[in-house]
Each structure stands twice: as C-alpha cells, then as structure tokens.
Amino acid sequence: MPMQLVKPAAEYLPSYVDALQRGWSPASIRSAEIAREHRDAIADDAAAFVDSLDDPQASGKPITLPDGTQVPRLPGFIRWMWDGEFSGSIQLRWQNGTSELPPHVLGHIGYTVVPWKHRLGYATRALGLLLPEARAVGLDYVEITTEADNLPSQKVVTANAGVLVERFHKLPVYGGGESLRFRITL
C-alpha cells in the first residue's frame, strides 16, 4: 500500500503505540518525555487522546512554553503517515486570518518519520499531501524550520518548492543551534 495521510483514529492506535514502544517520538525536543506522555494519555483515555490530535478550532487547553508562560493554543491538526502501519506524523498549525505565526512557534508544519521507514520518501510525500490542506485553511504560505545540518529534512522541503528565507539561532529552550527557515508559497 502506498503511504497516505490518515486522520488519527482508534483503528490506527495500536500501530502508533507500537512505534512509541519501539523508541519513536513525535517530538525532537523532550522526545522521551513526550513519548511517555502520549503512552500515558492513551492508557488513560484513548478516545480523548485521538480527538486531541485534530483541533482546528483551537479548543484544547493553553500551551505552556518552556519558561512556564501559558499561551493560547493555535488551531491545528495532526495526520499520520500510513502504509498499512504507522509510519510517522505531520502537523499543521496556524493563526486564523493571517499566514504569520506568533514568535514562540517556529513553523507551520512539523513532521517526523519512524526510523525504520527513513529514506522511503514518506516525509516528502506527506508534506506534498498536506499543502492543499494548508491552502484550504486560508494560508498563503507555510514556513518550516530545520536544523542547519539536517540535509534530509532540507531536501524534503525543497522538493516541495520550499525556498530558504533565513538562517537563525534557535533559543536554547528549543534546542539551540543554527536553524534554517524555509517558505513554501501556496
């Protein structure tokens, strides 16, 4: 089965949990902690966990930033990469009425592929499939950030018409280091 994007649902959850148990995490910062939080949330209330991954109305709880400040949740949703089993995730977040993001948000889109499915083109395909959904929520462009040394991720973005717009240093709370910001016009 070719990789497709699916809305998270109970039928896919066992494969998602398997990926978490195999060491994959949906986050690059605090990855082990986030994976544990997801496993715990699924154990507590699997249906609520799945529902929380699709929040285009931003009805979820506020987000606590690394410095403890709370900010309103942005509208957004997660789609899972699926080829017969869970293969990764891609997330879209935005502010209504503008393509700009608040300063604490590094990009509109984040994605990660399980390690055992790297180099299959899944991230490139997932990003291409998500772009029409970004256009549908009213965005004129999306921004995606990558680490300066993450050549595979840069190739994913440029394969989807991404253009480098700036080099910057992330704050230490976001992992620090030199990063690149790309923009894809929709």
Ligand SMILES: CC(C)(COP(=O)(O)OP(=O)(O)OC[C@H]1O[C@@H](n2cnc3c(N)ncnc32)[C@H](O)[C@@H]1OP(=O)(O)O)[C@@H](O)C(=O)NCCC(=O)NCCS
Given for the second form:
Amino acid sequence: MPMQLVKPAAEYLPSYVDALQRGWSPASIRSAEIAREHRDAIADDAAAFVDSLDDPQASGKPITLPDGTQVPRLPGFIRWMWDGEFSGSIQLRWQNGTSELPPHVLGHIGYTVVPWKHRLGYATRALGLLLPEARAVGLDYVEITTEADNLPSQKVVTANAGVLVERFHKLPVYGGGESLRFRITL
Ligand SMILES: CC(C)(COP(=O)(O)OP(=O)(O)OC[C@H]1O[C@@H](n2cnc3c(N)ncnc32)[C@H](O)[C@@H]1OP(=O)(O)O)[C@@H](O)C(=O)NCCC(=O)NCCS
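Alongside the form predicted alone that was just displayed, please also present the structure of the form predicted together with the ligand.
In what comes next, the whole complex appears, and the chain from above leads the way.
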C-alpha cells in the first residue's frame, strides 16, 4: 500500500504501540519521556489519547519545554504515516490570524519516520501531503527548522520547495545549538 497520511484512530493503535515498544519515539526533544507518556496514556484511555492528537482548538494541556517551563499549547494536529503499518508521524501547529510563530516554537511542522522505514521517501511525501492542510488553516507560509547537521531533513524540506531563510542559534532552553530555518510559501 502506498504511504498515506491518516488521522490517528483506534484501528491504527496496535501498530503505533508496536513502534513505541521497538524504541521509536514521536519526539526528538524529551523523547524517552514522551514515548513513555504515550504508552501510559494509551493504556489509561486509548480513545482519549487518539482524540488528543487532533487539537485545532488548542484545548490540550500546556507544553513543557526541556527546562520544565510551561507554555500555552498552540492549535495543531498530528497525522500518522500509514502504509499498512504505522510508519511515522507529522505534526502541524500554528497561531490563528497570523503565519508567525512564538519564538519558542521551532517551526510549524515536525516529522519523524520509524527507523525501519527510513529512505523510502515517506517524510518527503508526508510533508507534501500536509502542505495543503497548512494552507487550509490560513497559513501563507510554513517554517521548518532543522539541526545544522540533519541533512536528510533538509532534503525533505528542499524537495518540497523549502528555501533557507537563516542560520540561527536555538534559544538556551533548547541548548543553543545551530539550526537552519527554512520557509515554504503556500
Ligand atoms: C529526517 C527523516 C524524517 C527523513 O525521513 P525519510 O522518510 O527517511 O526521508 P526520505 O526517504 O523522504 O528522504 C529524504 C532525503 O534524505 C535522504 N536520506 C534519508 N535518510 C538518510 C540518511 N540516513 N543518510 C543520508 N541521506 C538520507 C534520502 O536519500 C532523500 O534524499 P534524496 O531525495 O536525495 O534521495 C528521518 O531520518 C527521521 O525520522 N529522523 C529522525 C527525526 C528527525 O530528524 N526529524 C526531523 C526534525 S527537523
């Protein structure tokens, strides 16, 4: 089955849990902690967990930054890459009424593919599939930030017409490392 984006739903959960059990995490920041939170939340109330991943009204609880600071959750949603099995996840977040993001938010879109399905074009295709949805929530452009040494992610962005806007240093709360900011006009 060609990879498609699906709205998280109960039918995909066993495959999602399998990926967590194989050591994959949906997050690159606080990754082990977030993987554990997801396993616990699914065990506790699977339906509520699935619902929480689609949150265009920003009704979820605040976000905890790596230093423990809490910031308000932005409107956003997650879509899962699905090729008959759970393959990865891609997230969109935004502020209503503007294409800009608060300084602590590292881009409108983040994505991750399970390691055993890397290099199949999934991230490139997933980003392409998400862009019309970003347009549909009112954004004129999306920003995507990547680590300076994350060449695969940079290729994903440039394959989707992303243009490098700047090199910058992340806020101290993210460790201050060098990152690249790309922009895709919608
Ligand atoms: C970055 C990531 C999402 C790429 O996913 P993917 O589905 O393997 O990417 P694609 O198959 O669409 O490949 C994109 C490009 O990167 C290249 N690429 C992918 N993995 C690579 C690797 N390990 N080494 C070198 N090149 C790589 C591909 O060949 C492709 O280039 P091409 O278009 O010239 O052929 C994946 O490596 C990942 O999940 N990494 C961990 C999380 C992460 O870094 N997310 C991005 C945060 S900004």
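Positions refer to the first chain, counted from 1. What you see is a predicted model, and the numbers here were worked out from it, not measured in a lab. The term rigid core refers to the most C-alpha atoms you can superpose between the two forms while keeping them within 1.5 Å.
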(message) If the two forms are fitted on the core, does residue 44 show a Cα displacement reaching 2 angstroms between these two forms?
(response) no
(message) Tell me whether residue 151 is among the residues that move between these two forms (Cα shift of 2 angstroms or more, core superposed).
(response) no
(message) Relative to the superposed rigid core, does residue 65 relocate between these two forms - that is, does its Cα move 2 Å or more?
(response) yes
